[in-house]
Structure formats: C-alpha cells, structure tokens
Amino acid sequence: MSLSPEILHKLTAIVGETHIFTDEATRRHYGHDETEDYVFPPQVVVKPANTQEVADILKVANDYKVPTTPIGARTGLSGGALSIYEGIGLSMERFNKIIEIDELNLQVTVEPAVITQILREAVAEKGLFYPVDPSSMGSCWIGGNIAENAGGARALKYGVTKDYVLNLEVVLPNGDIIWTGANTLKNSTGYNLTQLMVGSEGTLGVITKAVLKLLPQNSHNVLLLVPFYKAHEACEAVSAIFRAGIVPSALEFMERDAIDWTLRLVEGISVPVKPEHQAHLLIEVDGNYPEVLMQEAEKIVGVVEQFEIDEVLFADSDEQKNALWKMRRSVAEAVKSNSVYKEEDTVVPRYMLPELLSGIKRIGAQYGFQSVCYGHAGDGNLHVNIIKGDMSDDYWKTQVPLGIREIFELTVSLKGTLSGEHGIGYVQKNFMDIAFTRTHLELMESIKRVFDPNNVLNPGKIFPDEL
C-alpha cells in the first residue's frame, strides 16, 4: 500500500521529523526479526516518545484504517514484528526507562523498550530478584517479553513472564489510554484484562508501562553439567529428578549438535565433548543456603547416575557457570551461523519428551532435514532448529512445512501445544488448527474484533490464513 502525504504529514506533526523515516534503509532495517531470512519493510517507521504519541499515532491509523505494526527489539523468533501488510512500523526504542524500584513493595515500574538484563542488573542492585531470562535477555525488551509471555531458562522454578505481570498501561488502537489492573499482587475485580494482553503479541493494544512483581535474591547456586551417552536417556532423566522431589531453578537440555556448533562459534569455553556424548542436561538449584544446595545436588547425580553417563562436571566458579550459561544461550545463534533454518518452539508434559525427541527424528529421517534440539527441557519446552543446509529452496518451502505439521500434530497427539514461549506470529499461524477447534480460533478472533474492530494492529498475526 502507499501512504498518502496526508497521513505522512499527520504521523510527522506527531512526532516530529527527526523520529520519521521513509528511506529505504530505515524501513529495511525495522522489516526483520530474528526469523529465518524474512523481511517485510514498513512504508514508514514512526517512534514516538510517550504514550500520548502513541495514542495519536493508532487513531490517524484507525481512522485510514492503516495497518500498524509495533516493532519492539526485533528478537523474536515467530515473525511478529514483521510488517508483512506494511504500513506503519511503531518502533518503541525510545520508551527505555525504568521508572521505579519500589522496594517496599517488591515492585518496578517500567517501559517496554527497557532490555531485560538491564532491568535484572538493576534490580539485583538493590538485592531483587527479576526472575524471566529468555536467552536473548541481553538484547530482548521487556515490552516484547510480555507480547510473546516469553520464559526462559528459569522459568522452571520462578514461572513466566505472565506470572510477574501485575498492571499495564496500554494504546488500544482506537487511542485509547486504559490501564489493565491493579498493582496488587490478588486482583478478582472483573475480567483479568492484564493476562489477556500477555501473550497477545501485539494485536491487541500498544504496551506503554508494565508494573513487575519482584523476588528477593537467592544467594548461591550450583550448576552441574551432565554428559549422557544416549539422547532419550537424556530426556528420560528430566522427569525421573522431579520424582525424586528435586525441583531445580532450571534444567536444559543439548543435543550433540548444538554443543559442537556452539563450541565451535564462541570462544571461551571449554567443555569435554567425547565422541559417544549424546547429549547434555545443564541443572542448576538455587537458594540462600549452601549445605542445602548441595545435598540436593548431590540427590541430582544419584538420579542421573541410573542412566548411561559420564563423569559429571560441577562448575567450580561464578567464571565456568558463567560459561556453561554462555554456551547454552548461544545455540540458536550458533546454528544460525551455519545455516537458515527454521525453528519450532514445541512444548509438552515433561514425561512425554524422549517420545517428542524420538518423533522429531524419525519425521526429519522421513522428509530428509536434519534438527537440532535443545531448550527448557524442565518445562517440557523443546526448541527444533530445522537446517536448510544445501536444501533446495522449492523444497524448503514445499515440503519441509509438511514436516513441521507432522511435528506440531506428534506434540498436540502427547498433550503438548505449539509454543511455549515464543509466540505464533506469522510463521505459525496456519498451524493453529491442529492444536485448536474452529470454535477455539473464531473465540480468539471475536476478541481480537471487540479491540480491533479495522483490524490495524499487527494484522496477519496468530489467525490462520484460512480461517
């Protein structure tokens, strides 16, 4: 679509000229996410300063029924920061503050542009404790955690973004200014509107602030790493430390691949890798007494030693924890440094994993694509990076999507659903039939319409083409 001079003059006399681009370079640079190879540039980029500018911004869009997308870090994994009908591009980059620390209270008042290890550093300042860390927490936003209710590698004991969420401000794309709760921690007071906006990846309303539930610091920690010589093994091994009335702060799961990429990729680490590992299990407990940690991690390595592993390594310094954590948190980077590959961000009960695992290969043996898994196997949360390699491109879009649905219907068939934190945007929504009833999706959509009645804010997102 093309922007009238009209509606460029509107946005301009918002903003300003200095926070209005229409150059190609500009809308290029804001048309991509982390998502495979996409690109969709806006027809302009617009970042307001506050939240009365963004309130003028939706209601020239609602009004000309100019499709809007906010355009967050551009971290995400699911395209939903994509402009895919153009349009405007609502960059929120300078909305970086964070406004209060109530120790008190335990809480903190913040913008959505604010990057979340920013916010956990600032925090744990003043001895709290901001629990989600997606793996891109040192570039991801804070605004961009709460549309996608992303998790992380903690998520296991502390829960998701969702669960620290207790007030928003938000744009709805009328312009109008509404706040969505209380800052209480209970809230029976009407409909629950803040957990209705996380998670809505951005098609409901524009998030302008976000109150924060906050924790005390825990003290200590240990982080072992455990080298198995069978994958499902692995896998099995998860469910069996929760038996064992263990419950780590977090337990990832690597598959051979992704350590000898990642290995490969950053400097820095050192990791004994034979050739029979398989796969790898990174735990951590986590609390104020030490003795206590670790008898339960000594528990963890009675229970890991019923399965066919090697010598368990304890990280012995905050520098080697550091630089497991380093070597966990760039995988998808790693991969993607080798290749375009796709990534599906399954999910199921933890006991189902070694059968989503086993799935994932013998569809990938079937359709001839390689995968490499890892992720938050303590959630049951398992991320597939699905390698083009020297795919042909024809192939890559005809047939390996074929792939994807066989998995997405195995993960739905073990009680499982297709995201766990990453959202379904662009890339996943024609997807969305296999985990949902027709009745389920026009529900979600009549919500969407009662919001969105234009149907401006980030359309061509989480509904299926088809529907």
Given for the second form:
There are 2 protein chains.
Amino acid sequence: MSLSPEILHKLTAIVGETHIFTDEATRRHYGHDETEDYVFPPQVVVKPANTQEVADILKVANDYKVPTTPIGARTGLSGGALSIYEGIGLSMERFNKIIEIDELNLQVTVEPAVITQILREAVAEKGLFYPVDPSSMGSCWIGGNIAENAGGARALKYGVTKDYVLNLEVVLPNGDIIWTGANTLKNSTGYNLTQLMVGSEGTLGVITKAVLKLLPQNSHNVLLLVPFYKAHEACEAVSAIFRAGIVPSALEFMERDAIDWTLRLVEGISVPVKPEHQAHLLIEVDGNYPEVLMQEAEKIVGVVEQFEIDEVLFADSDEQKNALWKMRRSVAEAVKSNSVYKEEDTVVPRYMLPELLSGIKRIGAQYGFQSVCYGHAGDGNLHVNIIKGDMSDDYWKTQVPLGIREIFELTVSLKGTLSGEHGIGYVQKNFMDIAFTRTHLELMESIKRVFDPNNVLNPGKIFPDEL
Amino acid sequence: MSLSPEILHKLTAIVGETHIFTDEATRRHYGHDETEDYVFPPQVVVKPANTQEVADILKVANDYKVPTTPIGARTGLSGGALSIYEGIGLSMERFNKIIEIDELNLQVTVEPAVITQILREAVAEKGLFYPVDPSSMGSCWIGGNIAENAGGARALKYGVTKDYVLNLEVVLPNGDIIWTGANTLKNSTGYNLTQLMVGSEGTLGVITKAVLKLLPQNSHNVLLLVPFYKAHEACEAVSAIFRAGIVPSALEFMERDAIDWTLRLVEGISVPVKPEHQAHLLIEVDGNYPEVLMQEAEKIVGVVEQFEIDEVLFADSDEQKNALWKMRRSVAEAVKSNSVYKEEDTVVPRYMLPELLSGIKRIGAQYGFQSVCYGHAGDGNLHVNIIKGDMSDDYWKTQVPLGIREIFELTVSLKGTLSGEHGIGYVQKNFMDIAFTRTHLELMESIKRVFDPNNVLNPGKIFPDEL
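Switch from the form predicted alone, shown above, to the form predicted together with another copy of the chain and output its structure.
Expanding to the full complex; the earlier chain stays at the top.
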C-alpha cells in the first residue's frame, strides 16, 4: 500500500521538495539499522529542518493515521528505528547543531543528530566532559542515545545517558511541543517527563533539542589489561574490585573469541594474547592526580592477583591506550563480519555475572549455538552475541529464540533484566513478558496511549505482539 | 462528613483493631507535617503492616472512592502528606526495616519508613555510602525522600534520591502490586516507571520497598567556611569553583540572617561571624587521599580569594566539622522558631544564583517581606524563607503569594523551576502554570488518571486547582 498523493503533497509542503524521498534506494537505506540483517523501508523518507516541521509532519501523520518512525544514525541494535509498518520515515539528520556550550553552568544544548563523539570533542575543547561513550560513539547520535538510554564503557563510574539529560524539547505525537523539565541539576516539580522520555525509544515523542549536564574534564587515566585463565574468575574479579573500595572509570570484559575475532579484523593492534587465556578485563581509573591513579591501579592489581591471571599489561602511552580501546570497540563489528548474529544486552547485579555467564554457555550448549560474550562488566551488562554461522534459517528463527528466552529467564531470575543499554525495540519485544507482569505492561501501554492515542509514533516497538 | 461504619469495619478487618485510629488527637497528629502551620487531619489513620495490607486498603479506598493520603515522617515542606480532603491517612510507619544490605552488589533493600540517617549509618558500618543527606535526615524517611526526590548537601557531587533508586515495589491505587524495574545499574527495558514514581509525591502509587544503589565509603574530607562581605559575590564564587575544575562534595550558601538566627537557637557552636559578613559558603571536598583533598582545598581558596572575603576557616577536627554541619542543618528550625514562614525551594542553573538572589530581595522590598535565603548553592538550589513576623494574616494570605509568584516567574525566566527537592505538594500547586504549559499539565494529569482513575490517592496535590 502506498501513501496517498494527498499525504505526500502535504508532507512536501512542509519539508520542501528537496527533503522528501520515495525512491527505492533511499527508502531502503533508511529501512535498516545495525540490527541483524533486517530491512523495513518506510514508504516515504522526510527530513524536517526544525521543530515546527516535525510538529507539522506529526499532525499529518495523526490526521491520516500513518505510522511514523523517527530515524537517527541507524546504529541501533534493537531495531528501534525500523519502519516495520512502513509509513513515514522521519529522518532527524538535519538537526545536527551544537546550539550552545554553556561553560558557566556546565551544560550543553544540542540537537539530536549531533554525533556523540563530536559532542564529546567539542566540550573537551572547553575543558568539559560528557562521559557517555557508547562503543558506536563515532557514528551514533545523541538523539538515539537518549531514545535508548545508551550506556557505554564509563557508565559504572559516570552513569548512563539518563544521568546527563536535564531537559528535552519534545514534539508530542499530536504535534504539540513541550520542554519536559528545566535546565537544573535537581528538580522536584511535577512528574519527571524528562526521565519518562529517556529510553522510550521514540514511541512517546520526537526529541528536537536536549540540554545535557557536563562535568569538568579529568586530566589523567591509567589503563590495565588483565588476562585471566578462567573466564568465570574474570567475572568474579569485577565485584571484588568494587568491594575493595575502588570505582574504576571503565571495567570491560571480553571473552577469548571476542578478542581473537577482533584482532583478525582490526590491523595494527598488538596485544599479548595466549591460547590459554579465557578472558580479559580492561580496567581504567581516571582523575586529576597521577600518583593517586597509580595507587588505585596497584590496589586493583592486588585484587586481580587473587585470581589465576597472567601478566598485567599497563598501557603507558596514548597510542597503546587507543589501541586497546579500539580493540574493545571493534568487537561488535568483528563478530558481524564473521556471521549474522543476534545480540542480547543482558544486565544483572554485577556479582551475578559469573552465574549469568555460565548459564549462557549451558543454554548455548543445550540449543547448539555458539555465543561470544563481552561488555560492560562493571555495571553487570553482558552483551551476548549469538552466532548464526551455518545454522539453518529455520532453526535460527524457531529454535534459537527459545534459547534466548531461557537466557532472559535466567537474567530476570538473577534480579536483572532484558536490556541494559540497547533498548527493546523490535527484536526483544516478545520477551517483555519475562520481565514484566501483565499489569505492568498494560500500565506502560496506557501511558503510550496518553501520548499517542492513534498509535502513529513508532508503532510495533517495545510492547509484545500479544499482551 | 465521617466515614461509614462499613468502610471502617473493612479497614479494621485489614489492619486489625490496634492499628486503626479515629480519635481526634491521633488524627490531628497525622494531620500536619513541617509545612507552615497547616493541619488537615484525616478521618481515620491506618497503619498497615505489609504490602498486602496496603493493597487491600487501596482496594477499599477505590471501591468507596475515599481520598487516601500516604503519610511518612511528616517532615515535608510542601504539604505532600496532608490529608486535605480528609479520608484515610495511610501511615507507613510499620515499614521500618532494612531488609538487606547487599555488600556483594553494593545495594540495599529497604522499607520506606527507615530513617535516612539510620540507613546511612547502617551501610557505613559495612564500609558503604548512601550519599543523599537531606537536612532533615535525622528524622525523615527514605519513602518520603523517594516521593519528593529529596536532595541535600551532597547532591552537587553525588546526585539526588532519583540517582540511587534502582527498583521499587509499589502498590498501585487499584491495589495491584508491581516492581517498577530491576536491581541493575542500567536499564533500557520499557518505560522508566521507577523514575516516574520518584518525585511523584505519593500520587501514583505507594512505595513499599526500595532497592537503592550504594557507593564505597570515602574515608576523608576537608571542610571550609568562607565569609563573604558581599552576598552576591558568594553566589558568584559558586560557579567559579566548578569552572576551576573542582567538584566539591558540598557547597552551601547561608545568608547572614540564617547564621545569626541559628547561632541564637543552637548552643555550643563557635563560628567567627562578624557584622560585616553578608554571607558564608560552607565548602567540602571528599575522597580517599588526604593530600589530594588539601590540594583541592587550596585550589578552592585560590578561587574564593578573587572575591572580597574574610579569613577562611579550615575545620580541622570532627568536632568542628560536626558543629558547622549542625549549624547549617539547623537553619530551617531556627527560622521556624522565630516566625511562621513560607519556604520556597527555587532552583536555577548555578551561574544564575546571583541574579536570583538579587531579584528575590528586590521583590521582597516591593512587597514588604523579609526573606532569609540559604541552601545548596552548588546545584543552584536556593531556599527562600519568607518571614511572616507581625504581618497581618490577610496580607500573608493574599499579597505575599503575589510576591512568591513573581519570584517563581523570575526563577523560570532564568531556566530554573519551582522546586529543587521539596516537591510541589499542596502549597506550590497553584504556581505550576508558571513552569508548565497547559498541554504539559494535561499530559501529567492524564498520566495520573492512568494510575488512579478515581483520584483516590493523595488527591489535591501537584496539580493546580484550576487547569
């Protein structure tokens, strides 16, 4: 079914002829993100220039009940930006300005299509720090980070996106425009619609501006790579480090396969990896006082030495640090270049990590799938990449999801949940019954209806197909 | 109007005869909090023992459409716990257990009637840190802290209550029971009902358990008291400290009157205050490395010396530190012992503080009221105590609110908002139109209706009388 000429005419009148596209190549381009191999092209792609144009588009969408999917950098891993019911693909790419870096108040006002790394670099030039650093920060956008409540490697010390969002300009599905809060560090004034919007995956409104909190920039850090002979001991070491009174700025876990595949893909990284290492922890501490950081690093070494480890690598140059981080950030890409895979974004209280990891391997063995596990162990967030390899399409589609269901059941039984930072989107929605009661899901659906009674904004996401 | 014998009978059947009260003394006792001199007794006070009893009470309340007000420690400053439509006063006092301090995951599970300071001390014994410290922490409860999104002196470095709430057990107005999230540090799984509940002032559900995040305890701190000859320069120094790259663990502002009144009320505090000091900043840095803290303290002195200050006091014993903190925490009590007052909880981006302060004084002069200002300047949160003194009741009730309206209009024009940490409750609700558009308020009201279609839970709070 194609959109009526009347609708297309109205959309053209809003964005102008040069910012509306119905050709197949463009629709297809905007029809995929980084989620497996899914492609769901919208019927039309529009690229509004400003908040009012977004409002006008949503009014048309509401009048004609056209499904409308906000589209960001398309780096998402849960399919939140896929136009699964076709309709309008609302690309936010023209919202790409850093509006103001407020050095006096340590805040930045930014449009949603600013690349996270560009924002980080722009504020760093002023001596300020935006800590949230998803692995995709070189290409993902702030708007998508807010929509999915993105995390990253520094979340264990600095928190996730939600901890930096002070205020949002949002276009509601009916075209009304609000600011959700105030530009203040604390706020007890009415319901927290700012935090309701963060992580709502573009289903409650379209973010058109964001005011984010900044910190003073730290000047120093120390980075360690610790090879473990036993993967579960690497997991155990994670909570032991915190219990020793240390809050690292990063604490990343990588299974052996994750490193091997990455080193094959990414050139020029030299890491002393031996066949007998089962897993590595990449550990960073940061601050302004190098002698303190060395003390903390030594305390960390004292903790990890209680486990069976090989020699600890102290990265002592920026070059070496960058290489280690490049390795860590390239894992997803490396896995993807190897095989189609499903990525689960499990998260548990951090002491439960060893139990989660061994359970995942047990379930994988039972269902006959290989998984590559890595992630932000410091906050209990383990990415589980399930490899398709030469598995039949039928088994992949019918049997593997049963194994994933078991993984999520285990996760929830450990007081964890389905997604730590990727969101539910399209691919995890039919697992939501594991984490939430029917009452709870109905409550969320009722909130969705308050914002979007006609269900035009990003329909088919978050909520299970059958409630 | 009294409650029918049928309703009282059903409530008695739920909580038992020893936990239901209709005598005037008890009703009056539960009819006030710390908000001005308001008293709104409920018709009946019930004291449930557990979550199921709360659920059963709310079912009765819904069946009979009886207004029901959750009552905590009654230390609130916005009247959130006042039974303004009488009905059932739901005292949560029997929910007073720390259920589990989870040292492995740095979390605590707690019931809502645990006193904040008792929680802080209990976790400190295990080397852990719950940073949120409202001035009333010796008597307020965690449940109320969550309901109002309480802050305190350490919020500028450590955040407010919302930043520590991982998961909540909540009884919904219809008696359904949910856990809002998971016990994880990050979560991108559905709408963030945890954060919607925090700060909702008991209007969306009754909190019966909370899982809170903890940090490792810091071992050291340094405390400075800086006397300023000009109050607005004290305000200016606040953002200058952050811009110098320092994040203090506390940065409190006290006007001269606040200190004078407190020193008259609280005995045994020796502070070198001179008549020519207009304001003081109380500044703390904390951490594990004393030599680093001394360096930070010296940097701070370097910043404040750019202003006209008198000699800086370094508190060098625990006794002296405790005395300074006691002084700061006693300001509200001191003002109260002097006169009835209205407390406004203004909050702005911190660089706007000098403009806020001078505006408040200008408006006060215009309306003929005295104000005593103090608060958490590090996060831009200024408490404005407007003194009744010998003002006529009529002027107090009709003219002073017009001045308060001007103060809030100024606050919002500076990108701030009505309440930083006290909530809106009963006393600020008719100022909500200053901070929010009609669209926005209607959206919040619609969310309220999703949770509480019969408007039985804490009615008459947050929303203006006329929308």
